[in-house]
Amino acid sequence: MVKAIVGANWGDEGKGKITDMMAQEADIVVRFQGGANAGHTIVNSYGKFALHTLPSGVFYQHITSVIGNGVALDIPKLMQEIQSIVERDVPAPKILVSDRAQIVMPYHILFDQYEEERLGGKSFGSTKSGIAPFYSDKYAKIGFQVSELFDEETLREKVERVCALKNVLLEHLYHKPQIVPEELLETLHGYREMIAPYVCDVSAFLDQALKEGKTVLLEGQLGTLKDPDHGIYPMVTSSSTLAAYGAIGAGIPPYEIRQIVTVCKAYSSAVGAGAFVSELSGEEAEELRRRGGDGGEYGATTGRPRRVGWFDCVASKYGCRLQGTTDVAFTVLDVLGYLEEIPVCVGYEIDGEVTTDFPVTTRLERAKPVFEKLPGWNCQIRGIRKYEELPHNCRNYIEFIEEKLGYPITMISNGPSREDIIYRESSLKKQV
């Protein structure tokens, strides 16, 4: 059975505590699209962590981690996340990385930075860990599969002809030192030992671990808003955010995928630009910001501040409707315990019309929250575990969102540790 976990939104959801939580009774997680450009934070027993590669399930020695054809490889961020873990007490985890993955080559950070730089005040926002370039070479078929790297000869020449094209941009547009062909080959055979004890074919491993009843969690990056079709476009990731694409960036058929776990704040987050209707600024953003996750709202990769908002039911029945939602988890609630009430955006007013169904781009910048604020509960909830233990205006507030998305809560996470989470039986359940 295969169970895809992903994000309703913008990223930041929590995606990595319930993958965490999920693989314990699991065999396999597989990452399937994205790179190190953002972060899973987890914490359990071993500490806490900010995973950026590796699969959430690395930390039971049960699980196989896959890193799928989907995936941005930077080869060596993987191995110094493997050393970072290892160093802390973790077990060293099986991994198995696709021999049809493609590698994040050192020009592909170089190309962010200096195009991000290029850009000045329209730039992106982008993590500068080089996945756009990445996912541009990728599509324009001058990317490097993990494969090539133990064909020395279609190596080489690769190497050749494609440091010829890269070096036109970097001194006609970038003006910047060029790349040397032979020190990026040296380069790619150091890559080439780093990875050789972790490659196989994975859609060959998953399709023999499905015929044995194997269950697989499919570990999705970021949110539907990141999406390069669905999302806020332009300020979007490279790859596709959904669900669906995890059976495309792991090699599996698409029917296989039995559930699919859609993770929701409690509350709105986001890294980078791009339109965000519900967010707050000032003493009000800087409150919310403080007390938010484990630690506060700061972006697992980069450190920098998460702008933060008040939840929103239209970008986050969209984001359901477009994952294919069957279990919504809900994710950071105790963080709203310190509100009086809470303002939650049911609705968007877009040129002096009020509408709930997610617009495109050009439309969404004109919009304006629609808020209703409903009763806080105004107290701690971490280390309740049965929903009927909840202060009532907080089961309120899960129903009343849970009425707006349409889809049914399942799962409420109240704490940063994989036991702060309480199941929970939906009415809505047994209509999806």
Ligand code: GDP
Contents of the next structure:
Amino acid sequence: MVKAIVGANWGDEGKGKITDMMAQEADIVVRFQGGANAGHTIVNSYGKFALHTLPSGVFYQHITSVIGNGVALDIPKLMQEIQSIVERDVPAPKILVSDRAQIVMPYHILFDQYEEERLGGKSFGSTKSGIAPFYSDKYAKIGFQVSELFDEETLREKVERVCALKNVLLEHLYHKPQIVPEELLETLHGYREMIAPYVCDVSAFLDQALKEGKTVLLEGQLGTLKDPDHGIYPMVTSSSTLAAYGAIGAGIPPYEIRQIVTVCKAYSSAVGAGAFVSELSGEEAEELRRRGGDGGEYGATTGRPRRVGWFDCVASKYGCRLQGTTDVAFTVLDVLGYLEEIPVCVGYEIDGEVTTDFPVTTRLERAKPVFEKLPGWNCQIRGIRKYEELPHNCRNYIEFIEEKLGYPITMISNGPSREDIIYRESSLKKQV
Ligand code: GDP
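Please supply the corresponding structure for the form predicted in complex with the ligand (the preceding block corresponds to the form predicted alone).
Every chain and every other molecule in the complex is listed next, the one we just looked at coming first.
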């Protein structure tokens, strides 16, 4: 049985925590898209970790952690990450890397930086991890699959060919130093040695595992609004963030995905540029940013301050729909305990009309938030384990949002650790 854990919004919803928690009762955790450009923060008995490439199940000995073919694989970063957790006394994780995953090349990272420099004020707010140049090359069919590292002749020929192409851009567009094919080849030999122990036919492995009745978690990165098709294009990421893509990025049949847990944070946050209708500014934003997440809303990969805002029902309803949500995990609710009143964005006003349907980007730029204020609960809710024990206004907030979303909130996260979770029965659960 396969379960996907994905984001409804701009990312940083707390998917890492939910994956880590659900991994207690799973066998395999697969990353199926994205790269080291976003991070998951996990708090457990070994400490606090920011993971970028490793799936969030690496802390369990019973879990096999898989990097699927859909991932942008940065080999040195993966090695550093394995090293950094083993150094902190986490038992060496079982890791498999798809022989069809493609490799983030050193020049992808450089091109990412050069392009952001070239665009200046019009940049996309890239994390400069090479993700956009990587996926461009993948679809331009000049990417390198892991398996190609093991075929010396083809590798050498391809390195020459790709360098010739890249060097034209480096010289004439970016005015930067050229790539020396021999040096690149040597770097790739180093990558080959590093990755060799982990390489496998992931889709065959998962096929066998499913036949044996194993439970597989697909761990998404970022969220619906960063999807290149359904998100706020062009301020999106370069690989699909949707659960449906999990089938492709892991190499499994789509019908195997039985549960889709869409993670929604109790307020909004976003990193990078792009329309953000319910965004806050000034003092109110500062306070939410400082109190948010676990130690403030600052990017796990970049340390950049995240943009914050009130919960956005329009964006989240859309986010849940595109994911094909069976369950909503509503996270970081404990953070809102300081508020007397909590505004919720219930509609967008565009050209004088109010809508609850998430619009295309050109219209989104003109949207203004319509807020409804709900009473706060004004107390700490961490430590509570039963839904009925949450304050009345807190349940009211959850139920109001569930109604606006139209998808069942079955998990509520009220703290960063695995244990901070409240399961809830939802009347909507039967209808989906
Ligand atoms: P992801 O990319 O979706 O996995 O999200 P991140 O890990 O980047 O961001 C979530 C942040 O919120 C992390 O710092 C988590 O430790 C923290 N977090 C997750 N769930 C909760 C929660 O219920 N309450 C609080 N206070 N923090 C949480």
